[in-house]
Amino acid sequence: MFDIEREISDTKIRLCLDCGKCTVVCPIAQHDSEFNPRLIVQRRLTQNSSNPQDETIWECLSCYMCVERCNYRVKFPEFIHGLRAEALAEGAQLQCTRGGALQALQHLMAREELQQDRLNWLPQDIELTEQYDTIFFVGCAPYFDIVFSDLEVNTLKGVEGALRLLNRVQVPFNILANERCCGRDLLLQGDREGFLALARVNMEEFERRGVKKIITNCPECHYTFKADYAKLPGGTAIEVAHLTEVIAPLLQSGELSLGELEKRATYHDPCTLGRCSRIFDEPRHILAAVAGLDVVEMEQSREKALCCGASPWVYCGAVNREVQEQRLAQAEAVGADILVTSCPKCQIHLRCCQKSGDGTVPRVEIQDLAYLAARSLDSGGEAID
């Protein structure tokens, strides 16, 4: 049951001062004059039953740039998620990308009786433990590479790179053969029932296996397990770490050394890893440890980093493409050979922009951070090429 008063309280939406700072920094508002965060709030707070649904609620990227700028930290994206849940409950139909394939996969994975074998891609030389005290959570990369094969993306390279780095520093871990999606995209879409179904089966599996720590390379899995699951009834107390939080300290202590790569690179901060999880330094420590790598910052970086223009696989259109082109142009402006990121979705969206562009879109190479770091190693790099 949708409770607007609870949504207002939880998101602190009435603290909005109507100053417009959110609109000034919003990537969508910069390209679409019809999109205005504070006006969306005003329209909903004055809405009556005869008003139609506000279609602009589907344009928000959930990049949290507005929250970063707001003096009162009003949780506008989360208010939008609530409005989407309300819209879906009232019969709104999602305009899904890729024919709704990813939504269908997420709902299939929420079935308790589902038994998967998701490890066919796993290189034979990756060492796993027998126990499940610490697991590496792969995420949806095996599915992404199939669904987006026309974009020639290989997000599993990032996963394999992460596993090789963990093996190199002898961090023990196992992988669940019946792993499910974390559910974050459903949550962002407003499909709270679908999200809760995935959360339940995941938490049950973690408890059954005795999981005490989760390491993930996907920023959205990291934030979902650490922040969203913790809010649920009976929420997990499992320790959650992003790969960069594991690797960066070992580089700084000298327990791990990376190899050499003669390139100029720029780092793209994923919104969820950066503004949501506040992980800004660790990825840069890893890049700094690669000898010969010239690392340069884009015009917008760290807390002010521009979003990749992503959506939770819904309502992706011309405005999203303009945001993506802007980000790629920022990478080109600093002369980067490689745009490095820690997020598979950022890779997919930016690569999609390059593939479907008119030939003027910057062709900077896009790579996963873990893949780049593993590739630089004196040995083991060739195996993931």
Second form
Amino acid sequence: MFDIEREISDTKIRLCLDCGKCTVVCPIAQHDSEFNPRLIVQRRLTQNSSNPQDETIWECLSCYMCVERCNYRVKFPEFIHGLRAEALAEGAQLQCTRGGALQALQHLMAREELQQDRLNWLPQDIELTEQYDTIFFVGCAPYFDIVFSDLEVNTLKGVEGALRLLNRVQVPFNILANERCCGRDLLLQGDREGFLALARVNMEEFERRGVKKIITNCPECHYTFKADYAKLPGGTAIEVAHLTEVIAPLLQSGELSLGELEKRATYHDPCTLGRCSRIFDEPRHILAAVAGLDVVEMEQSREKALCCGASPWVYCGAVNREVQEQRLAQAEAVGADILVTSCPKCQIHLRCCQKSGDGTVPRVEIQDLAYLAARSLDSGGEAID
Amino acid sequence: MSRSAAHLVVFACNWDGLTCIEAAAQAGLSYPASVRVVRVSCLSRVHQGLILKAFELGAAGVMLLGCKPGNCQFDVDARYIAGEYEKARMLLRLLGLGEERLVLCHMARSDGSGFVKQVATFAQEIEQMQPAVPARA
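Switch from the form predicted alone to the form predicted in complex with the partner chain and give that structure.
Every component of the complex follows; first up is the chain already shown.
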């Protein structure tokens, strides 16, 4: 049951001072004057039942830029997720990207009896442990690479790179053959029931296998396990780490050294890894450890990093495209050959912008951080390409 | 076929595909009652999202029924559907549901008996597989 009072208290929305700083920094509001975070709140709080649904709630990117700027850290994106849940309960129809393929996949993955066949890509030389104490959570990369094959994205390369890095530093891990999507996109689009179904099957599997620690390469999985699964019964028992948190300290202590790459690169902070999980330095430490790599910062970086223009696979239009073009232009402005990111979704969205643009969109290469780091590993034969 | 048999969804193109089903009906031929026909303007309208949605809603198999090469009303032939069909098959394989649950058939106009034969064989194959959705208690 949707309870607006609970949403209000959970998100501290009454602390909103009406100052409008959220709107100033909101990437959507910059391109679409109809979209105004503050007014969405106001409209909903003064709503009577005859008011029509607020259509602009679907435009929010959940980039958390507004929370970053808000003096009271009002959880505006989470309030929006609540409004979306309310709209869905009232029968709103989602405008899904890719014809709803990702939503359908997530719902199908929530079936308990499902026995996926999702590890065919796993290279034979990757060493896995017998036990499941520590697992590497692959995420949806095997599915993304098929759904978005026309964009020529290869998010599995990032996963493969992550596994090679972990093998190199001898961090033991195993992989679950039947892991499901973490459910973050369903949560963001307001499908709380769908999210809970996925969380339930995942958590049951973690418990059955005796998982104590999860390492992920996808920032979305990382944050979902850490923040959202933790709110569910029994959800706090597992330690969650992002790959960069595991690798960066080993580089600093000298236990791992990376190879060489004569390029200029810039790091694109994924919103979820940066503003949500507060991981800003570790990815930069990894890039700094690649010899010859000239690392430059874009106009907006770290806490102020611009979103890739993503949505949880709903409502992607001209405004999103403008945000993406703006981000790619920022990378071009600093003369980067490679835009490095650690989120498969950022990769997909920016790539989509390059692919479907009119040819004037900057062609900067987009690479996964783990892939780039693993590629630079210097001992012959082990580098992947 | 028993009433409880799992549903098969046939996405039929409005032109040659649908005429096969109509011809079967006019000729009084019968095909499994589990078949649900969804009429689309052209198979190029069907994408991976729609195919997966059918499975999400409980279909045990999906048949894409379109025109023979060269007969497409819109001159797009298999250009779009071939890619989407391949993607959907790979996704079904990953999901562990099995790629055999999706078939692509190109049929000549008004081939009623051909359609009945194809769909009955498909229904039989699906019946022999593990259920995609186990019966709810």
